[in-house]
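To begin, one chain is listed below as structure tokens, in the form predicted on its own.
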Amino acid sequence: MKTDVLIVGCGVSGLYCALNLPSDKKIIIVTKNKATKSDSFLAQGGICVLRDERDYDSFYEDTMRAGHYENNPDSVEIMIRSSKEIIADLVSFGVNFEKNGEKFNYTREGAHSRPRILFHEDETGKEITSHLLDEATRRRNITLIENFTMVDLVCENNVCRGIIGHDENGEYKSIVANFTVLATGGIGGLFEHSTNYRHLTGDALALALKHNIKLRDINYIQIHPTTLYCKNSGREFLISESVRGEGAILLNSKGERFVNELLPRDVVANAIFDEMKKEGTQHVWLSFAPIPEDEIKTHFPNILEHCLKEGYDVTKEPIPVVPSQHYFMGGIDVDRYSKTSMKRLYAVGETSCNGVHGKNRLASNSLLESLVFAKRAARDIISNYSTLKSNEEVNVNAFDYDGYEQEYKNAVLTAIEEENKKDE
């Protein structure tokens, strides 16, 4: 197959990048699973926005402090300054954020100095991503291919020409493109306990290692403090940060509060681990008691419903929670336009690292960052657009991918371990 722009992944960053490209360009989006099985659909809490100019300094400082001041200041400024434009775009696509009359409602989450987070119940990611997906499927220049797994990049002389992958039947195919955008999400599938979908296994990182594409901070992995504790294996159910932002408190086995719930995620997670170790328990408790019952039912209906299915009524009792791997702050190193160290190759969303999050992501900055830098990638592709030579072909038979999946997973885990040793 040949196309003008190839996007690997159909979460918010991949979809939004496609929607910001011209209608006269042919775009192919491939995704490893079904289009609705991206982590973007799972985002609960919301999306940050700069409320007004008076909010800028505190928004900037909150992001930097949460990231332990290892953030890229330029990236942070770009993200914050672009936020209102992004929200306006989302509203134009039909995204319905919670309002009080004509004005937006804002909620607050951990490490935020004030409420600045827009939300739709407790399914903000689903609300945003579903509207972007609907718009992408309506556009004639965009082709979406599900159940297509990328196994390698097609490249020579540090220039990306597309990818090689296989469909659900195991048939290998090449897709040649003038520009390629990697939007493959996080690395939760590499961990036993994670809030991510299991098929998100850091494929783009493995290929970056293989082709000497620059990586950054790949050992910066965020543990979310509160996921519902259960003994079943599989994806952990996230209990949104905004639950604590609205007043929920953490308790030990004696019913005692042991931490300020609005501290940055890594601080809260470490406090939970310490409490579990001290008490010899496998979880702590999260109490919704400070939140009015009506607010629980309107703001957190899906969390309420899921917990009821697991045998817990959050309006009447605390629920058991445990930290789980949640987000990846590191990734493929990109500049302010999401360009990688390989020509004609971009990376956006969680698989990329522009330094905006530093060592620890501030709550609800993920959707915003993904959208801001996906749009910047699209604009840069437009400004640098050129075509490939018509006689360039790719010989798929030249590649052998037996056992690639485990090999690639091991490569990513080894690289993370080596980076941890350097830091130690």
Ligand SMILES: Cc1cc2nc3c(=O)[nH]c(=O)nc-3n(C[C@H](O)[C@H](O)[C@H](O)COP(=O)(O)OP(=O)(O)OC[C@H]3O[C@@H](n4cnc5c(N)ncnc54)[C@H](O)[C@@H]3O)c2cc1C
Given for the second form:
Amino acid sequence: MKTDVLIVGCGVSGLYCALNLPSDKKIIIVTKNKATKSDSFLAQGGICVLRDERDYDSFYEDTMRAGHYENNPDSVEIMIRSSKEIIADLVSFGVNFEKNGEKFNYTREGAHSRPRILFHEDETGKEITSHLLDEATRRRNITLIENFTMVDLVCENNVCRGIIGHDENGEYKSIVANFTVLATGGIGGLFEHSTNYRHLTGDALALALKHNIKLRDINYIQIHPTTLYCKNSGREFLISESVRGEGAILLNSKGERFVNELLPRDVVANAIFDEMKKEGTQHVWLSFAPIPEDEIKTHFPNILEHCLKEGYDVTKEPIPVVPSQHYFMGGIDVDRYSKTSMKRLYAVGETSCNGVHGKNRLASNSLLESLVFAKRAARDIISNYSTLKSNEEVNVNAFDYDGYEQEYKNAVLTAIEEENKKDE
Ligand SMILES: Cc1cc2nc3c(=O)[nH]c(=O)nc-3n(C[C@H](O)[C@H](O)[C@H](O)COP(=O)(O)OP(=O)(O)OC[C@H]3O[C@@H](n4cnc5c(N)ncnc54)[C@H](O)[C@@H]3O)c2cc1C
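The form predicted on its own done, now the form predicted together with the ligand:
Once more the chain from above appears, this time first in line as the rest of the complex follows.
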């Protein structure tokens, strides 16, 4: 197959990049699973926005403090300054954020100094991503291929010319492109307990390691403090931080509070691990008691329903919670236009690292960051189109990918371990 732009992954970052490319460019988007099976669909809490100029310093400081001041200040500034434009785009695609009359309703999450998060019930990700997906499906220049797994890059002399992948029948195909965008999401599938989809196994990182593409901060992995405790491993159900933002409290087995629930995620997760160790328990408890029942029903209907299915009524009793792997701050190193160290190759969303989040991501900054830098990638692709030579030859090498899945997973896990050792 041949195309102008190839995008690997159809979460918010991949879709929004496609939607920001001109209609005269042929775009192929491939995804390893069904189009609706991305972490973007799972996002609960919301998306940050700069409410007004008076909030700039505080939004900036909250992001930097949560990231232990290891953030890239330039990326943080770009993200915050672009946020209003992104929200306006989303609204133009039909995304419906909670309102109070004509005005947006803002919620708050841990480590935010004030409410600045737009939301749609507790399914903000589904609301945003389904609208982007609908729009992408409507556009005639965009072809979406489901159940197609990228297994390698087609590249020569540090120039990317597309990918090799297999379809659901295991048949290998190459897709040649002028520009390739990696939008493959996080790495939760490498962990026993994670809130991520199991098929998100850091494939783009494995390929970056294979082809010497620069990576950054790959041992910066976020553990979310509150996922519903259950005995079986697999995808864990997230109890959004906005629940604590609205007043829910953490309790130990004696019913005592042991931490300020609104501290940054890593601090709260560590306090929970310490408490579990001290008490010899498998989990702690989260009580919704301070939140009025009406608000639980309107703001958190899916959390309420899911917990009921698991046998807990959050309006009447605390629920058992435990920290789980949740987000990947590190990734493929990119510049302010989402360009990787390989020519004609971009990376956007959770698989990339532009340094916005530093060592720990502030709640609800991920959807925003993914969208902001996906749009910048699209803009950069457009401005670089004129530099291409026509009639270039592309060599797709013969390949043998037997056992690649385990090999790729091991490569990423080993690289993370090595990075951890360096930091110790
Ligand atoms: C439970 C949960 C709640 C969250 N809540 C929030 C929130 O409230 N606010 C917020 O800002 N962030 C939140 N996040 C984080 C946020 O949802 C993600 O960081 C963001 O959606 C990532 O988008 P993405 O486009 O990078 O990747 P994803 O949406 O994960 O998409 C990745 C895509 O890549 C495809 N893919 C992967 N590997 C391959 C391959 N080898 N070949 C082909 N395709 C491949 C996948 O199939 C998928 O389509 C949450 C995350 C989770 C898991």
